[in-house]
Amino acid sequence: MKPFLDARTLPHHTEIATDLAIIGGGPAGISLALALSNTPIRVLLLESGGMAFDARTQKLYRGTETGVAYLPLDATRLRYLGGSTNHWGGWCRPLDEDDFEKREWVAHSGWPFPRKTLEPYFARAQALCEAGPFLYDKLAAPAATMAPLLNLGAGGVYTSFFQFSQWKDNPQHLPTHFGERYAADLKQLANLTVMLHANVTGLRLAADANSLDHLDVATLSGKRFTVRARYAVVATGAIETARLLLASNDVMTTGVGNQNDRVGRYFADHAIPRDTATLVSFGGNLAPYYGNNAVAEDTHFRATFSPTQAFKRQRRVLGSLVTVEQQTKLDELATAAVSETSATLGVDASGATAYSLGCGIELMPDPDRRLTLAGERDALGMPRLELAMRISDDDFARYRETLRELGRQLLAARTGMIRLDCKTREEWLAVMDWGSHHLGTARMHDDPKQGVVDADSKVHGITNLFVAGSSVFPTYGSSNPTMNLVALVLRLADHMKGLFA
């Protein structure tokens, strides 16, 4: 088993040649390297960090922000092997069919292919994430044998299911940390070299700007060297991908792939405002799998409430996932409302239980929610980023529409009711949190005037440069991105094999 290389030990100004350079050792980069095993392709994976957290390396993520309050940029990712999977919650769920569709009421929507194009890769992505059998909403039946699902009347919201990554043979049921979990597998690959503490600081194009000539690489210890690769894949996450493309502006003055000013635009995250509504169950406690993880069919899962695809299309709302959080005590007015409503419905609500509701909200694509280069530079000389963060009142209004439908269905079934707790923009922003799901800054589109990469994840106008990860998502869905981006990477791996055939 060969060890990982430490870039800090290389002689200054070393030049390395390889077939494929993968920039970034998070779930995208690791999945791509594993998928290219047993091929003749010589692969070099360049990871900025080491095997554990390092404060100096982490500081490279620092940036500034304007607009709506967001999370500090150096607090939303971990910069060592395994990337964001070193601190993820393990939530997995595939995107819906309508997430890929062009919807006339969603500006900038439409992937260049339908969901069925990714479906052959979901099971393999699920296996890499170690999230159990590919069941999801098929879990309704085994869940119901454990405890009844909350009865909803007919309508546009249904009980949906997440599955959770579970690190193999881990007694604490931690999600899979890709770096540590797959380190031994990576070391076994004869065609792969993993280089740690290697920061790519520039994508250097040929003079005609049609191809990548080489990569500039640096270490925090002061070493500088060059990598020449026939092909390269940027797999550094949506924020760092935008920075690397924009900062590589020596040949293309606007930045690599940015000839149409698309790089860094359409940044998105899942908005996760807390305590947005209160759900009252007339019949008492909900099944435990609504508020906590449960196990069935060798799968760790949790139930949520989702709008159906038909409801999203008919009512022009985006995706959302309503989660049941902690039990809460009703105030005097709410108690009276429950009593009056249950009496009107002819339901015994003497044992009624109330829960606060959380959520994950899909945002509308917005070209002005974007990342741009700032004047300050980091320890490697790279320009830092500034994020202009935005969320519209319409994003909140669409989610309230889904909550109202959930409340209507509860009343129709005579099983409960909902109080909407956030009405004004100020109230929404006061309880706002974020999923740290970075999306969209190098979006995929067949038209180079509307996207950064094409349907094969190749940067428009550059023959040998690709982008992997959720930065290429044109729209975002409400599902957590990791399992979906791994499926997209596995598709890219098949494409890469064809390039070297």
Second form
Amino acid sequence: MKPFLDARTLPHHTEIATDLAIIGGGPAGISLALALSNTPIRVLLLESGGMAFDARTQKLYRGTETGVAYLPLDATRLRYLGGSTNHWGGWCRPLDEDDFEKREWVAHSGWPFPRKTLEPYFARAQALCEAGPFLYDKLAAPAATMAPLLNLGAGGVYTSFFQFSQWKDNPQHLPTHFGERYAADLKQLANLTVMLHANVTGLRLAADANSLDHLDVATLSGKRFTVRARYAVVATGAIETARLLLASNDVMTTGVGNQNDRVGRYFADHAIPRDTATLVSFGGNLAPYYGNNAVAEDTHFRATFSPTQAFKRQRRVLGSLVTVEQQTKLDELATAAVSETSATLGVDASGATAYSLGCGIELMPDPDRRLTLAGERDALGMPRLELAMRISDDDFARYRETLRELGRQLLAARTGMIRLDCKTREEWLAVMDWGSHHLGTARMHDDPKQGVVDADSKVHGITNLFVAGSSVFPTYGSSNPTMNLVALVLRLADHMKGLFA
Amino acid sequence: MSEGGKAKIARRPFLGAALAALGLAAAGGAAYEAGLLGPFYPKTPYDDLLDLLPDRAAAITVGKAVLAREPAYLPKPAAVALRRHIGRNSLSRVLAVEVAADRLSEVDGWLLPATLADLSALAAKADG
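What would you give as the form predicted in complex with the partner chain, now that the form predicted on its own is on the page?
The complete assembly is shown below, putting the previous chain first.
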């Protein structure tokens, strides 16, 4: 076992040489390091934090915000080994095929490759996330043997299934915290050095601006040193990746990879407003796997409602998921609406049960929802970020269209009905929350004018710099990003092996 | 005889009266359910339509919410349109077709087949 190094113990101005520097020890960085095991590539993983939360390190994340209320930038992610998997919910589901497609009604849509390019990596990504066998919508049959699915009939919304990360042998049944879970595995890798408390503060390009020359690294204890790597991968999350690229502006004055003013733009998250609708099940309580996790086929899962790909195309809506939350009571009007509707449909609703519905909403890519450098600097001298957060009325309207279809199907199937709780922008914003799924700020596109990295995640115009993580997602889908970004990282690992072959 | 026994005897008349009262209430409830004791709705020019509603009290409650957003609602033309729309079909058939065609109304956010919302408005208007 090779212990992790502590950057604070290095002599000043040390210069370290390596084949590959991975910047960031979150799920992307750790997955990449693990995938490059048993290769001759000398890998150095630089992690800003240590093995546990540290307030001083976390403060490096602070930034300011304008626009729609959003979560504080230092509260939505964690800066120590394992990154934000140290507080994730473990929700896993692969992106849909159409998430990768160019859709005429989705501005800036289209990944440089189809879903099938990522499919070979999903099973391994699933294994790293410890989410059980790769089943997802195949869970409908085993779930139905536990308790009946809510009959939605035919239509544009179907019952979809999420699986959950379950940290192996964790007594608290937490989702896998990549740092703690894989620390021992990382220490076993002969080709890997993990350095903690090492903050990369600059991506220093060669004078011709075509390649990365070295990395500036600093510790909060005041040490400064240099890493020279043949290749480097920025795997610091969509917010910090933008900051590092933008702040590295000594050679390219607009920032690394930002020759076309794309870095930091298209920031996205999943909007998760609460209590967006009320669902009444005429037949009484829904199966427990709607409101809570259940176990079948050696996996933890939960049923949700999602728009079909055909519905998304037909109605020009984006991805979303509808979750069943807590039971709720009906007021006089609601009771009357349920009584009248069920009686007219000829259904006994005497045992009807009502539930509040939650959601996850995919946002339309928006170049003006963006991160820029602010004037203030952090303890390491790096400029802090300012986030201009936006969500459009159309984002709400598209999701409402899907909710409405769910309500229509319930009536058609005579199994229930729904109330749409939000109509005006003010009503949506009053219940707004966010998923802390940071996406899109170093988007992937074949055209350098439309993206920061190419299909291989290489920064356009820089021969030896890559970006890993959900910052490269050009569109976002409604699935949680972690398992998908790990799959993307595993694909990048194969590309890296080719570079060093 | 034990004290417990006395207590039972003492309770017997009360229990009998209570049971008798419950029986009356149940009978009354059954009569109410059967429509024998009301609620009573005066005759209206729209009873051919309103009789289609299996739960008129609930319809009135829903209808008031519809009327709240349609202050200029006029029952006569609404009834003419409803009669034309329903024709000789059963209400359940009409609603099924509407739902399939996504012809729904939002009543305070509740998604209802449009004709059900229209009938509810008529019921509320007729109720005064």
